[in-house]
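In the form predicted alone, a lone chain appears below as structure tokens.
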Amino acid sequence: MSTTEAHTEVPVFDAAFVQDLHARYAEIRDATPVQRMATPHGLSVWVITRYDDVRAALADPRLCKEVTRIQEVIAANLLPDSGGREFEDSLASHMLNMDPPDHTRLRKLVVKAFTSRRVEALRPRVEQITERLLDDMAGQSEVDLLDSFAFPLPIQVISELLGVDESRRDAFRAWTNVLLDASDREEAAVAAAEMSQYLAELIEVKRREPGDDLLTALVDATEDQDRLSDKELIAMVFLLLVAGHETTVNLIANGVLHLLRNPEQWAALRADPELVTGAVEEMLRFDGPVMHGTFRFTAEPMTIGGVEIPAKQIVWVGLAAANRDPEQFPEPDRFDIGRDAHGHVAFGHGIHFCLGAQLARLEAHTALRGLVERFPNLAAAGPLDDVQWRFSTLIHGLRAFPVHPAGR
């Protein structure tokens, strides 16, 4: 196959681009399979944009996530002007920046935690929670969705199966969207510091004090007389928290926005409150709550697209501009609940499919059903096009999502 080059102009992926993420990926995927851009740190990255190239890549073992080599190949790659910023890898050694071996053997260590029976026994302790915010969502005539339901739901859930004390759970939303957010370098490091300590604390206390819940589990976890070393423990239980609640808030805020942007496909949920399966799916395709997977680097050149990419460079598979793919979903900016959305990559795709998606899909389905079935007159409490979105380049979430719950 003839290789091309991506088009000559670098794009910036800056707080512009992110609120309007899709229209600006559209312009992207339509003119080239990939394209190579800088992010707001100087950082030269390549980033993959149509839906066959993004499930390959997923898959790709030449695309690499060892987290200490990413932090060379991301020192090569910050562009002449950025001032040499260096990677934050504070708690950055967990699965999802490692490669087999590593990774084969971490997933193993917590992988019985995620069983669909373990899940499903998870189910009454969601629709507990669910109902409560509900309750407290009952009696006021505005309330900011992400604040009293989006958040707290997926952040109680994982904190009380991790065991990790309630007092903290706000501490643990502003460390992370700190970390997640792409905002200023010192300010990460001084939350990555705290977080790092007072999880090292917790495992101390679990050591102490084991309880019932998969802290205490991992920390006597052993697969072939192997177990996780401190430091291990705290990357694992870092992840294990960032994504067992940031995907999920944002899976529910967006979809809650596309539905309310889409009165007819609300109306249908009302109707019909089974359509709640279908309505989550489509809710990850048309606008998930990561737009990109995680850092990978090219281990060798390679060919992606009839694009060349050479050895040691950064590259985004980009979800959401694969999701968004007219050659794999018809009308793909076109939200419907109905649509089959079968084959979506918002969980990604290969040995990093995203190990908690069967606890989001749950969280979602109980979330979306009690919204529509106690607020069936749901409304935003000001322009839906004026929502903000927040500037990083993981995560595509709302700033803050106003709602009258009992209409207006």
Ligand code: HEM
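Residue numbers count along the first chain shown, from 1. In this text, rigid core is short for the largest set of C-alphas that superpose within 1.5 Å between two forms. Computed from a prediction, not measured in an experiment: that's the story for all the values here. Compared with the form predicted together with this ligand:
- Annotation for A113: C-alpha shift of 2 angstroms or more between the two forms, rigid core superposed.
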Given for the second form:
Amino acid sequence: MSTTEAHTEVPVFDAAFVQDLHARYAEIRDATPVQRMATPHGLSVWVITRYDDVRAALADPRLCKEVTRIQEVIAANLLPDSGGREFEDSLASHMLNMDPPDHTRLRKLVVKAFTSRRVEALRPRVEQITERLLDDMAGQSEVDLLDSFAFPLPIQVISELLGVDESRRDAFRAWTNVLLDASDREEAAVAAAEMSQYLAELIEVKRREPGDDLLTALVDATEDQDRLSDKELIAMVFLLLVAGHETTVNLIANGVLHLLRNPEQWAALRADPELVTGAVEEMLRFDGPVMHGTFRFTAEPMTIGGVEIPAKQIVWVGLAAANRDPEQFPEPDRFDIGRDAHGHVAFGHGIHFCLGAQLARLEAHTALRGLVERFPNLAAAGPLDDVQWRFSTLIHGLRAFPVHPAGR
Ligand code: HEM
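Having seen the form predicted alone, could you give me the form predicted together with this ligand?
What follows is the whole complex; the chain from before opens it.
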């Protein structure tokens, strides 16, 4: 069967699929461990949906990420006449798009700067920002939880950590949305150019005026007389900012959605806010913000879950599907903050395991605890069964989440 013939049959990963994500992935997982799909841009991909296969794939060096080959692999997997967009590569030379030894080298340098101590030192500031946002919500009968709380908290934290000034924060949100969502090619190119220019300026400022911040530490980070080049620094800061903008936001909002859909779980958390640690792990497992691992392709033909995949094929490692695999998590579609969610793959696995996991957990714990203590009667302002999900091939997040902070 030729690549083109195969596409007439394959399911499309589109807005309707995302709207019903977990049920659709459950059907696929029951039917086959690896399913061929197409994106609305006409890209052909293979999706891995079972937990064991997902873990194994994330640790398998035959699944490559090499940035310099992305363009070639994408071009080879586009349907004819798809008019698919080119990959924006000006910001793409970061470690999440690299294999060893380049990945190892960059990760070592950033780990030196992004230490546990630096993250832990942020705790009082994260608490302060959370308190201020909750204060602002207190006087209002209805707010969008995303705009008023879930977005500004991680954005402010990562922006302060890297030294992005206040006046550019809205621009950052707009740029990252354009680059991550299914948006048009010209718009993405403009956003990428504006963002790299701003990042270059920011790095220049830190060179002239070093501070006690992560960006200065990244500029200064050395290992065996090695350091990050300007291009690597720009791509690294871009990666940290995007990861810091698009992930924790949706962890908080998706998690609160499921807590409100399961009022007995919200009541349990309200009665004992110490349950917040387990609640956040279950939020990550049940509906984490990252649906698939990022771009990977087969360096050579390989067999996953008994399915043969030829070389140079794009593979989506289905984190969201794996986290609902009944073989790993009994009754996976039951949201239960008391369960042992240990082993979930919401932060990935292997050499690319999320570098920001400690920061994300710190933010989510603080946010959730603050919310349940301050607004124990928090209630959705719209029907909870009828929420709208954003269309993205990577991020699972709500378009809006109107709530009454003090209850109905
Ligand atoms: C709930 C929040 C978050 C989730 C669910 C999440 C998830 C992930 C996942 C799944 C990966 C691996 C992707 C792959 O293997 O293809 C990853 C990598 C990464 N994440 Fe996160 N992330 C979160 C927050 C953050 C934050 C706040 C930061 C930084 C401030 C961050 C920085 C990174 C970086 C730098 C990598 C690349 C690591 C590497 O290539 O070695 N993440 N994240």
